[in-house]
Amino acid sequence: MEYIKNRFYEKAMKNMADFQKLRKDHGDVVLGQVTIDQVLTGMKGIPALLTETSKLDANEGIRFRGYSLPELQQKLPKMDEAGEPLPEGLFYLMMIGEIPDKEDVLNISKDWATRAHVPQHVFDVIDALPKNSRPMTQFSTAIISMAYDSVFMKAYRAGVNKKFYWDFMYEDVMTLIARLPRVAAYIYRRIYHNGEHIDPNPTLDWAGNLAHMMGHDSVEVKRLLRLYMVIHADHEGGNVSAHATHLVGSALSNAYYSFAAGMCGLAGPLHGFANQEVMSWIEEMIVEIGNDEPTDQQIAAYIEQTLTQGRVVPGYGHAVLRITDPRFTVQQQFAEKYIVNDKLINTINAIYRVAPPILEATGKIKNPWPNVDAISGALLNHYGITESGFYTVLFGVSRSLGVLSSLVFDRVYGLPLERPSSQTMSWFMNKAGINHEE
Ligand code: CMX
């Protein structure tokens, strides 16, 4: 399986030369100005991170190494021609920058299958938690517990030269990604299926095996999870899960610590947990209205009520996007293609008709359009994965592909400890020309 690693190394060394040239010859080039508003609203729009794997455009959506999602649905290898692309292919693209062929993808599937064994102590750690601990608590705890096996940490302690860090990080990243479906499925079966676990099938692809171990072995679920794992994989470097993984990694924390930090960020309701919040919000609306096929007027009134209560409408808005999230559109098209007359999906479509003008009319919400989380739960629910408390874990399994490939790049470039400066209120007031009393 050295083939993928060697290809990565070849490409990465070219990038490394560019990186060194930038620092050596062009380090003093000014990138832009930073306003008080940008700092006080979450550092939005400040070009402050180097991320190779994907780029998000506000008016177009995500591109992975230059390719949009519809392009990837066409170009990435699939299990069968009518199906959805394999996440292994997206991982290859993010790491190497080229569209893989089927053999490249099968190579990665095989590599991950050989690394997928999860040590017993990880299951023991999960089992030591109360069964009703939140799935994301169990997931991030299990990830940290695997740091025991970090080859990066062992190499660092053994005094390995920093120019080889990327190699050990690559090994940890591949092993961690390989193990995640088993860990996630274990948590799922533990909580929702009386701990009746299902052994992995090493002949299956990464997402197909996840569906299998969860006990949803149908062609339909495998197809959906392949798409799901592709569209949630990366959203450039500034989102909370990517940034947290990168930040913690900058202290030379190993991949397990770094990714667990990212997953704690993903578990927040303004980020990945929104995919669960959407389901709870709709359930509450249906109970309150007393009708599981609410009219547009009833939905509009419920959205108004949510806003009046000072709550957010989950699944809507975005820190960067200013359009309907293409990840929403791709899932909506999937539903149109494969799903006929599902009440929940009809309701999601009705919310899409009704919500944007109401959100826009507030005058403060910068993006009134749906994001990826507005519909993902409805698709899972349709195919029998009804346990919405688990949905953010699925997001997390997918997100590993992007943030962990970025972590390998971080070590290739030798990016240093991240340490922006913070300032006091007086400093900001002085900058604004206002005299501030402490
Ligand atoms: N419902 C109600 N109010 C919203 C809103 C929504 N869907 N989206 C934004 N707002 C509000 C903000 O809370 C903020 O209010 P205050 O000025 O009172 O603080 C105001 O509108 C301006 O916010 P913004 O600049 O448009 O959005 P931010 O960049 O601050 O936040 C996001 C982006 C995603 C956190 C926000 O749109 C939101 O809370 N959406 C709902 C939660 C959600 O779906 N999150 C998932 C995002 C995708 C993902 O990461 O998985």
Contents of the next structure:
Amino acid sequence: MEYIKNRFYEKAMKNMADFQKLRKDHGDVVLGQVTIDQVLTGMKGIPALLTETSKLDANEGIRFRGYSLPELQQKLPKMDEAGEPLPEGLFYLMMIGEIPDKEDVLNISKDWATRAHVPQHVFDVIDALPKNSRPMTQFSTAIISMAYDSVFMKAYRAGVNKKFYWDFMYEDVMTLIARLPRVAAYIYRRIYHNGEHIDPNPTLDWAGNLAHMMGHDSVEVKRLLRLYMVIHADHEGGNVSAHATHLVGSALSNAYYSFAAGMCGLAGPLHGFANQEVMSWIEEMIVEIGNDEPTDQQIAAYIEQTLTQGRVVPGYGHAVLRITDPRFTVQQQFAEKYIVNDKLINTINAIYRVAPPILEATGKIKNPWPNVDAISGALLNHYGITESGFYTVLFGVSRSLGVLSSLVFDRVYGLPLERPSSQTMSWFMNKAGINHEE
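Let me have the form predicted alone next, following on from the form predicted in complex with carboxymethyldethia coenzyme *A.
No partners, no molecules, just the chain.
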């Protein structure tokens, strides 16, 4: 399996030479100005991070190493031509920068299968938590507990030269990604299936094995989880889970600590928890209307009511995108391809028809279009994964592919401790020419 690592090394060293030249010869190039509004509204739009794996365009959506989602659906290897892209192929693309062939993907699957053994102490830590602890609490705790095995931490303490940091981080990243399906499935079966666990099948691919260990062995569920793992894998470097992973990693924390920090961010309502809120909002609407097949008029009235109450319509809007999220579109196409007349998905499609004009008419919403969360829960629900409290864990398993790839690049480039300056309110008021005593 080392040939994947060797390919990464060859590519990364070329990138490293470019990085050093850029910093040495062009480090004083001014990228832009920062406004007070950008600082006070979450630093949106400030070019302040280096991320190789993906780029989000407000009017195009996500591109992974330059490839759009529709292109990846055509180009990435699949288990069979009728299926969905394998997430192992996306991981290869993010790391190497090239579309892999089927052999490359199968080799990553085999590598992860050899690393997938989860130490008993991790299960002991999970079992020590109350069974009704939130799934993301159990997931994040389990990730931190695996830091005991960090080869990066051991190498750092042994005094390894910093130019080799990436090598040991790579090993931690590969092992952590390999273990996540087992950990996630264990938590799922513990909470929702009386602790009746299912052993992994090392002959299956990464996402297929996750479906199997959760207890969902149909071909279509495996296809759905492969798609789910691809579309949730990365969203450039500034989103909360990616940035938190990078920030903690900048302190030379190991992959386990860094990724756990990212997962704590993912658990927030403004990030990965949003897919659960979509399901809750729809369930509340159906109960209030008294009809599990609401009309467009009923949906419109409920949206208006939601806005009047000062609430948002979950699954709609995005901090960067100004179009329908391509990740929503590919999931909608999945439903059209495999699912016939599902009431919940029909409702999702009706909301898509009704919501954008209403949201746009308020004049207050920059993006009235659906994001990835608007439909993902409905697809899982259709296939019997009805436990919406677990959806963010699945998001987290997927997000590991992007943020941990980036963590390896952080160590290749030797990116320093992230430490932006902060100022007081008085400082900002003075800059704006405001008399603080007025």
